[in-house]
Structure formats: structure tokens, C-alpha cells
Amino acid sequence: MTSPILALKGVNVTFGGLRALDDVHLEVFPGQVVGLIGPNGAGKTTLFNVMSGFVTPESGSIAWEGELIQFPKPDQLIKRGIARTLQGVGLFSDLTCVENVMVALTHKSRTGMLSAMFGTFDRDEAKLRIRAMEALEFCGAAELAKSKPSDLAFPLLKRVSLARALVTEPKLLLLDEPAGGLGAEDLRWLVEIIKSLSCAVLLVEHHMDVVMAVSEKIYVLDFGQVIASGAPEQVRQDPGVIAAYLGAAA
């Protein structure tokens, strides 16, 4: 296997005297799907926020594609090849779905969404719209292109949100509880689409069937510490993991 595309070592985060992350380590290899699980309050979202630039750790290191770097800022993610979805979809209510997806591409184009809003249109923006439509189609949401987010059910908004992340062609996709609010049919769609991706994926998820179905490796956080890591079946049978989720009696 090649070197990790992302490697975190010794990450520590404290909020008001509470240690949210304690000496956390994590690796994701190119093309690998990695699950990050743990009880509520274990530190999963904090770790995602560290990788996304919303939280700066007191200590620790991050390596991207084998090179030690500064922890990124949110506006640097796309340029580094990192995309993230949110627990809430975070779409702009005044834009159509295709325009929401196009927004993610404006960092790489001279053309912004203002031209679309004011009725002007040029060749560059036409290319962005084509790419946005391709991403929507890949996520099974092409027919939603002209719809506004306020007109759509939550599972459909999840598809648009995923299209917005994938349109940037990330090397690493961070999925924050992608199964939340989805029914059985949409869960099957989610599993299949994650399996079809060529980029590396790191997902935080409480829906264990999804995690076990797509992950090649799983990290388990509890009280800010990695208490287990390994293949899904190995993690499923780990006594520490069972205790963290079900209690020591179980």
C-alpha cells in the first residue's frame, strides 16, 4: 500500500479545561474508505473540525500526501483536494440546486455566481453548469437541478449536498453523518455510491450497518481517545468497543 493521503498524529484539543481530543492518531490511504465511530460526545465532530480548519489543536501534526503541513483553513480545503459534507446540508436557499453545486467550483473559475444572478452568462460558466449537472446525475439528482432547496425533502437535499462535494473532484471526501435522516431505500443508495467512489473517504456515522458495509478500516473514539482501530469485524468484536457502546455489563 502507498503512503497515507492523510495522517494525523498526537492531536490534542481542549475546550474550557475539557480534553475533547487526547493524543489522537488516524491515517487514510488513497482510495480507502475509513469509518470514524464512537458514542455521542466522543470527539468525532471535533476531529472533523480539526481537519476542516474550524478548530485549531493545541498540539499534533497533520501530513497531506506524505508532507507535513500546517492545519488547513476552511478556504484552503478545495485547493488541497478535500471536500466535506455537513450533518445539515448547508445549501443556499435562494439558489437552485444546480447553482448550489456550481458554487463549489467558483474557487477554480474566474466566473462567479453573481453573473448568473444578474442574467449574464459566458462560456466558462456554461462549463461549470455542465460539470454541476454531471455531479447531480451521478448522485441521482439531475431532475432536481432547477428546484430550490426549500421545495425538497431532506433525503433529496442530501443528494444535492453530496453532489456539491463531489463536483470538486476531491482526493479526500469527509462525510459527516451522511445516513442521518435517510430511509431504507436511500441508505442502499448511499452505500452503493460510497463504494463506487475512487477518492478516499472518511465518514463519521452512527448508522452501524452503513459503516460496516463500506469501511475498510474503522477508528473508534471514546472520551476523545482512539480506543480501537482495525477492520470492521475486528472492531465489532473488540471488548473495549462493546463496553463503550453497550456498557461494561454487555
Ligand SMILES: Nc1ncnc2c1ncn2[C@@H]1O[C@H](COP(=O)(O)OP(=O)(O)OP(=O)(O)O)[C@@H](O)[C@H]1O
The other form holds:
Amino acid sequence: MTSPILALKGVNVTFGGLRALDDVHLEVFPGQVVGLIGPNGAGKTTLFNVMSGFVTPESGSIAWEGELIQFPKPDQLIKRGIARTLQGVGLFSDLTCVENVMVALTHKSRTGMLSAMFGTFDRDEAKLRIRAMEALEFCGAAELAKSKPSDLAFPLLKRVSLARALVTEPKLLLLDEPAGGLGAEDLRWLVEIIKSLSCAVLLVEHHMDVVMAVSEKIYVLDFGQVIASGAPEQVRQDPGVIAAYLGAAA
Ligand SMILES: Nc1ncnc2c1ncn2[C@@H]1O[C@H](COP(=O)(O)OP(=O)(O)OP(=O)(O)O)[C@@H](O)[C@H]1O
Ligand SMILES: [Mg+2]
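Pass me the form predicted together with the named molecule as well; I've looked at the form predicted alone already.
Then the entire complex follows, led off by the chain already shown.
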């Protein structure tokens, strides 16, 4: 059996007196799509932020590719092979879509600075542009390359922001509510594209149909604790999970 690409153990996060994550253990294997669900306020975004480097836990450990590491800082993610899309999309409004995707690549390598020194900038830029176009095309957004984000509807921005994450060829892709704001047709696109990825995915999502369709394994958080984990069917029938959602609805 292969070993996990990501293993979180005993992760605790508190905000003031509130325990947002309580002794969370979670594993993601290479190429696996892992769903993270739970009622509002369960701690999903907090866990996502721990992985993205926006929140540092009080205690707990993180192993990346079998090696214990410090919890990553945001600027270390791409070098580790971790990419993420943000809920608010977060594209640069002054740049075209293809330039937005290219920016992610300049973060990965030091191409920008070195090529400026050695005068190879134009050639490198052409290469970056080709890779960025491939990523846009993969996300069904090639025709948006020259548009500015402000000219595009939200579902199209989501495609561009996914292209920006994928162009770095991550080993792990973190997605926070990618289905939010999408209509039926875009939801089908999202499911298909997630299924087609070869990298591991950690998916925070409220949209149950999407989570159930793409996840190999699902973790359920409630009040910061993992109350269930397993295959989608198993989790769906778990009495504790049903109670947590019914309790939240009430
Ligand atoms: N920066 C913060 N300061 C104080 N409390 C916070 C902070 N971030 C989150 N919390 C609290 O921590 C708990 C977990 O919040 P979190 O945003 O992780 O939940 P969630 O599962 O993502 O919820 P939702 O489904 O509504 O997005 C909540 O009670 C929330 O109010
Ligand atoms: Mg959230």
C-alpha cells in the first residue's frame, strides 16, 4: 500500500475560547480525491486555512510525502507541490486571464529574475504563455485568455482560477467550495474535471451531489471534530452524520 502524501495528526486550532479544530486526523493519498464536509461553522475553512498557511495550529503535526514538516506558509505551497483556489477567486484585475495564469508559474520558478539577468526573458515568457494557454484550455477557458477578469461572469472566473492552480502541476490541489455560484451545466463540468485530475484533491464543499460524485473518501467535521470518515455511501448513512446535519438544520 502506498503511503499518504498528506497526513495531519492531532491538529488543534482555537479562536479565543472557541475550539475550531479539535484533535483532527486526516490523510490524503497520492491521486486521491478527499471530500471535507460538515455543517456551517464545523471547521472546514479553518482546516483549509491550516493547509494553506493562513492559520497555524496550536498543536498537531503535518507529514508531507512521509516527512514531518512545519505547517506550510502561503509562499511555500507551490514549491511543495500544493496549489489552491480561493472562494473569492482572487485574480489580478489589471492582468488578462492568461497573464493571471502565467503569474502562478513565475512564483514556482525564479525564471523572472534569472531570465531578466541573462536576457532570455522573451523566450521564457513565450514558454510560460504556452503552458498557461494549455492550462486554460484544459479548463475550457482558452477563449478567455485575453479578457480581463472584470469582464467575466463568476463561473468563468472559477475556470481561470482553477487553471491558475493547475498550471503549477500540483501534487495536491486544495479546493474551497468550488461549486459555489455554479449552475447545473458548470457543476457537471466541475465534476468531470475533478474526476479527470491525476493529482490528489482536498475538497471543501457544501454541494453534496458534487462531493459524493467525486470523492473517494469523505471526512465529516462537526464542532471541529472528525465525526465520521469513509466512502461516500458509508458516510451518507452514518447516523452521527445525519444527526449533525439535522441538528444544524434545526
Ligand atoms: N478568524 C476567526 N476568529 C474567530 N473565530 C473564527 C475565525 N475563523 C473561524 N472562526 C470560528 O471557528 C468555527 C469554524 O469556522 P469555519 O469557518 O472553519 O467553519 P466552516 O465549516 O468553514 O463553516 P461554513 O460551512 O459556514 O463555511 C466557527 O465557529 C467560526 O465562527
Ligand atoms: Mg467555510
